[in-house]
Amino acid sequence: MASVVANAALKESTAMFRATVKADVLKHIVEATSTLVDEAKIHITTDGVSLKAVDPAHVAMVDLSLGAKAFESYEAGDLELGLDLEKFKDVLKLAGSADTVKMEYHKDSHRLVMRMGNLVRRVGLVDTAGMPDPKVPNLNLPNKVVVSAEELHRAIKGSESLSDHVTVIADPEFFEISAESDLDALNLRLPKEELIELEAAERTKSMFSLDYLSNMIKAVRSGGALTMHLGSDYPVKMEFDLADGNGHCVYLLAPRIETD
């Protein structure tokens, strides 16, 4: 009876989470995952929460993780949740992004309660049974670029207006990313020494999906850095801090490949 009762109260703690955290880093993952998902599976740990989704078509990926460090308070076992993106953003609405966000994780009714200053919301959450966990792919890819994001939007922006998708160009002396129509073009080359960082054996090049690529980028705050992992006509990889450092973000994106 005594191990029946302690393996019991084992089940209850690993099922517990319980978290204080600045409504704009909540904002933030949510914002950089439901660009690609509309649900999404969370890992919780003692060390943190982390999560990974691949989209619909197959063609996109999100490695997301957040340190417990991230967080003004935080309790959790080993624990798995099941989040509505569209429904969490509607919530986060409601928050400040100045304001603190209190969640407490409710067995019983299989709830996430929310509060918000003297606001409380409870929000369902969904089955994970259903739900996958992808394995991140080990690309190894010759070329690294780090760049401000402030320069990327500004490209990408422009790039709107003349194509569904952008060239991108790594080469030893230069980063590039071009967009063109069929009587416009738009190009950003950034030189080497105008970069954050640049390391590239050889010169590659691929094209991608600007609605992806946009996406994206647009969940890498302003002022901060991107850094991206490059080869000819391979899925590139993206990756930035957030929460002050306490918390990492990785995308993969597919190429386009033109046939003749």
Second form
Amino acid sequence: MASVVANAALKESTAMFRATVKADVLKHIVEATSTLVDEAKIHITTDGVSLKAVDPAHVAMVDLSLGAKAFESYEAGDLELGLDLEKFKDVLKLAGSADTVKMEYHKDSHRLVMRMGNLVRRVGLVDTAGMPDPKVPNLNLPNKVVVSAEELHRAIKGSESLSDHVTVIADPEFFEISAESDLDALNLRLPKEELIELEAAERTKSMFSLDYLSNMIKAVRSGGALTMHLGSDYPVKMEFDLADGNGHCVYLLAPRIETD
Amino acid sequence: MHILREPEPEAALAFLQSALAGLKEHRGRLVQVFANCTVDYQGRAASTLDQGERLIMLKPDGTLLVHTGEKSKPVNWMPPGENRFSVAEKDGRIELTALRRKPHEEVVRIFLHDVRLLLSVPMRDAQELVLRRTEGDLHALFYAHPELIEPGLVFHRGEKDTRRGPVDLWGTDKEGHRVLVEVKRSKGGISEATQLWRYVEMERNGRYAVEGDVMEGTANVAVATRSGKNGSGKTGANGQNGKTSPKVRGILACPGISDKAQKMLSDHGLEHVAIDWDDLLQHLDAPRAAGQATLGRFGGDGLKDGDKERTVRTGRRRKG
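If the one shown is the form predicted alone, what is the structure of the form predicted in complex with the partner chain?
To see the whole picture, the full complex is given below, headed by that same chain.
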């Protein structure tokens, strides 16, 4: 009993969070997460913040981390905060991309107090009790492709008018995204030399829903690169860096599978 | 989760005050009250419900429901939205009030005489009801498998607007005749027969060049059975006036048909194809060609493989 009390006391004393960060970094995180979920549980430690969330249909998952270095100042103990992402998005609209945001957790009111210039916004937090801790599957994905965000944006944009899904092929010689409707077809084939990196021992092919894929790829900023790990009729694992390399985002997306 | 059984009035009041505060601040809590109560409603209409035992439910989205021990529908309710809930003590009783301002001011007042049970619990549910066996599903099935209506029939892409509204399916039969099909998921009556006739009449009077390309059905199944006086289905119709073309056929595809509707179809040279739900269901409930898998299938969080009931369905998105 005594140790329980001691642990609780320890937790109390370290349950703090005070940080300053560029608004753009927060905007990017919220953008990357809110495509899948409305609420998220943020894990805060002395090293940085992270979150894992699975979408309500259990089709996609995001695993995002932001190191303490991504912040201009960072002081924190172990803490879990429940964020309403839609609300947080609106709050961040109050700040320009180049502005800095000061955040502080107020335990007594259970709010996150955000200061943008002289503006103070107190953000009520969501109860994290019912929020799951998603289990990240251990995937064996044979192929790896690193491709520029611009090429992908174009292929995805073009595919959206044709179909609700795309076929993604990784071959030892090339990487291809294609979509077709009854009449029309689109494909983007990038030979090995036009890719940043291609490691494919065998040809793999999977189909993915554009509803998901499109928003995930939009989360990679222009000028950035996306690493895709692929298999056949298997989930895709996509990774990219945030906050000048001080943060990292991993998406998993389950495939669509032909049953005929 | 907070539960109070047979609480004293003071405890019940405190519980409800805190639960309602929680309802306001954090979304996602369900509050239930089982109590002997009276219910008054003032709004577009007015109602009173004298003392009795009821189940009162406040849903996370702001919905209020008051259920008696009978029937599936609540006796009093407020739809979801910005309803204001408050609780106070009045003349020694607890008064629970729900106020709705728009589009009209409406108030539900519940006087709790004897509270038996109080429950407040976080409620999370991101799933939406997936409706199967809809008329839209039937259209898609017949489009992909026209032979379910008639062997040799080919449906054309897209909606055919007859200028009196869009007909469900349109195509060409073996003989090259234009066929308009109206699909209903329940028994066809005079209004469905009239609807089909309006389309066919317009089409018979108008031009009927075949536009668009042709998509062949593939599977080799025939579950629809033909009924009615136009048994062969290939004679077409003799129009009621000189202008009509015998080459436009109209088919009402529905499980059964009323005598009046059948007569109307026959009078206008239209046909009825009886659809057999039991046979169609196996097609409708079959998994989609490209089903969306969940991460659970690959050992991640979520739904397990083979959990077909809950497999996420991604219907074809309609474009244009």
